[in-house]
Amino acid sequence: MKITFAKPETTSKGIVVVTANAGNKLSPSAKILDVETGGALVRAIRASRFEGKKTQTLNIIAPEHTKLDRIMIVGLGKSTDITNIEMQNLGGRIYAATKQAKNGLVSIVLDTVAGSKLNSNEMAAEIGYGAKLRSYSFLKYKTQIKADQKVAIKTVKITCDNIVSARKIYNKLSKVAEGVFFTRDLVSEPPNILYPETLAKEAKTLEKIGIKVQILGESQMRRLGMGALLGVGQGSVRESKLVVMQWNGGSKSKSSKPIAFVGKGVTFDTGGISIKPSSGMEDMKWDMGGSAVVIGLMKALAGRKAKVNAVGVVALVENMPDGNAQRPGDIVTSMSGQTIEVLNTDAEGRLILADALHYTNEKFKPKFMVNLATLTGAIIVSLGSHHAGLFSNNDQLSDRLTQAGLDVEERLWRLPISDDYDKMINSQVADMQNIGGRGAGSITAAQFLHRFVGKTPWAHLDIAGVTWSKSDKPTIPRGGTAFGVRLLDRLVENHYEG
């Protein structure tokens, strides 16, 4: 689907979308179209419950003389409702309602609304961005798609006052969308196709856009002492990998510290010897969601030429229960030198992140580290699918992450870490154990990670409840969400570019 921008003009075919404010105040362009259709828009509004509120739509069969297929009136609500995120959501809803347009063309006619913080050019760019985000689909393995199931829409044309301005804003946003799509693709792949080696190869493709990519194999990780990470993958015939990605778009000074993002990449999680129930295990193909977000984020940053030095590190393993698999009761030594008693092999994400976080911290000395992981089922019990869990040792970083999440509608909720919870993972026979008991499961998992970050500002995002959506949302079709890509891109844009 192509997103284009144009000056206001008479549309000769397809579907045309016009706007109305709260109280059914038609936009100037909508009023012109109402005259051209002999008052069809006003008559339809009078015969309906449409009031111009945000999220409201009204579809009208266009009079034959206009040669249009359909007219859609969308409500913008009050001028204060016209925000970046609401315009993105509007673009997604328009796409969903018109994607099977026979003529393949949808024209969205916009006017600047008095009192709104956004002009028509900004509205156009955000609506186009939202439409693009919603247009994602993963049909790679579908061999038979019926004609009435195929997306017919080919072009979304958005009219506004300044084409150059709208295109400039949209082009930047579209690079972020490409990172989102890359993440969604990775999360959607089946585990027989995507495993540590092939996921590492996908990350390697980022070299084409200027990212330096290094892939460490098991022998290299063994020399580094990554016993926690290697223990998780030892039951699989697939070799574990650690991928290091560097985007150097900021200061060239040797004293300039990068920012760092670390992702959990369990490409399939059976639970190992502590095997999971069979029901729902197929969902564990997206237990690598944290790594996919880091990879997609790096693509977004490089794509839009972000003025920042960023490092992305992803730990990639497959957790399988063969005769060589890690056993409950094993003790492993992490790269940091700390020993871990493995009481549950299904609490494996924290083990691979332990070594990945320590490696990142020691090698790059970053300003901060943010790790992402589909880490615990307990976070779903706590927050459902509406927020991701946030844990941090730094209030400023936590506040900035929370605000960035609000800006892009990827919401975070901070939970505590403290000495009381830390004591719950003390082991009688090792420095720590990898589970802390029945209560506070998400917190003790975060507390475990906290032991591997030293004094570096750090945040852990538990995205288990938000990585996959079972229903459509305005800019997120059912499936992989890529939650975190837009959030972290906004964090970088707001605070770390320059």
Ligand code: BES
Contents of the next structure:
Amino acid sequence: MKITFAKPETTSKGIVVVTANAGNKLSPSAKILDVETGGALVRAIRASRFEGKKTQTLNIIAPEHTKLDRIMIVGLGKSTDITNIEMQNLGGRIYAATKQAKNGLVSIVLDTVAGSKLNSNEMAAEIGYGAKLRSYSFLKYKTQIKADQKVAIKTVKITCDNIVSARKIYNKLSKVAEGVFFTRDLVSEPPNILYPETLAKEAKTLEKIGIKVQILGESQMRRLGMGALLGVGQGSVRESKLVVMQWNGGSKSKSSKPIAFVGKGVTFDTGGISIKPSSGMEDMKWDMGGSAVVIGLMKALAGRKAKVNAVGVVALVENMPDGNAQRPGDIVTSMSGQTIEVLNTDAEGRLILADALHYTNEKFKPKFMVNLATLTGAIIVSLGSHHAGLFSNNDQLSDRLTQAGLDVEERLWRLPISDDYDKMINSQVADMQNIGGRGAGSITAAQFLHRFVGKTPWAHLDIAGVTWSKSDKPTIPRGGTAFGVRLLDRLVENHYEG
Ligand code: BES
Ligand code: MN
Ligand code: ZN
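Can you now output the form predicted together with this ligand? The one shown was the form predicted alone.
Below is the whole assembly, all chains and molecules, this chain first.
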């Protein structure tokens, strides 16, 4: 499906989408179409509940002489409802409502709305971005798709006042969409195909867009002393990997510190010897969601040539039960020197992140670190799928993340960390244990990570509830959501460029 921008012109093919504001105020283009159709739009509105509210749509069979198939009126709501996000959602909804259109062409006709923060070019770009995001699908393993199940729509053409301006905004957004799609692809791959080595290879492909990619294997990690990470992978026949990605689009000065993103990449989490119940275990293929977000984010930043120096580190392991697997009761020594009593082999994400965070902090001395992980089932109990959990040792970073989340509708909710919760992971025999007691499961997991970040500003996003969606959203078809890519791209854009 192609997204194109055009000057207003008379269209006489396919579906035409025009807009109305709250109170059924037809746009100038809609009024012209109404006249051309002998008042078909106004009559259809009068015969319906359509009021021009946002999210409302009205479909009209086009009169014969127009040669059009269908006219769709979409509500924009009040002029203050016209925000970037609302326009993206509108684009996504229009895509979903027209993707089976046989003529293959949808033309969306936009006029600048008085009193709106966005002009018609900005609206056009955001609608195009939303349509693009919604058009994602993962059909690689479907060999029997029938012609009538395929998407029919070939072109979404959006008309606005200034094509050059719309295209310029859209091109930048589409780079972010490409990062989102990469993440969704990785999360959707099955675990027999995507395992540490093959996931590392996918990250390596980012070299062609100017990212430096380094892959560490088990022997290198052993030399670095990453006993916590290696313990998790030791029951798997697949070799564990640590991938380090660097995008240097910012200042060349040696004294300027990079920003860093760290991802949990458990390509499959059986739980290990503390094995999970079989029902629903297939969901654990997306336990590498945090790493996929970091990889997709790097792609987005490099794709849009962000003026920032960013490091992405992903810890890739497979958590399997095996004769050589880690046992409950084992004590491992992390790269930081701190020892960990592994009481539950299913609390593995924090173990691999402990070494990845420490490594990132030591090696890059970053301005801040944000890690993402499908870390706990408990965060789903707390927040469901409408917010990800946010834990941080730094109020400024935390506030900036929260605001970026509101900007892109990937919402975060901050939960506390404190000494009292920290004590819950003290061990009798080692420096700490990898699970707390009863209660506060997401917080004790965060406290564990906190012990590996030193004094560096740090935030942990627990994305277990938001990485996969069981239902369609306007810009997110069901499946992998890539939650975090747009959020962190926005964080960078808001505060860390230039
Ligand atoms: N990957 C899981 C967390 C998870 C659960 C993500 C459900 C998505 C959906 C994690 O490794 C895990 O198993 N956590 C345990 C921790 C417990 C053993 C302290 C959990 O949440 O049950
Ligand atoms: Mn687990
Ligand atoms: Zn896990």
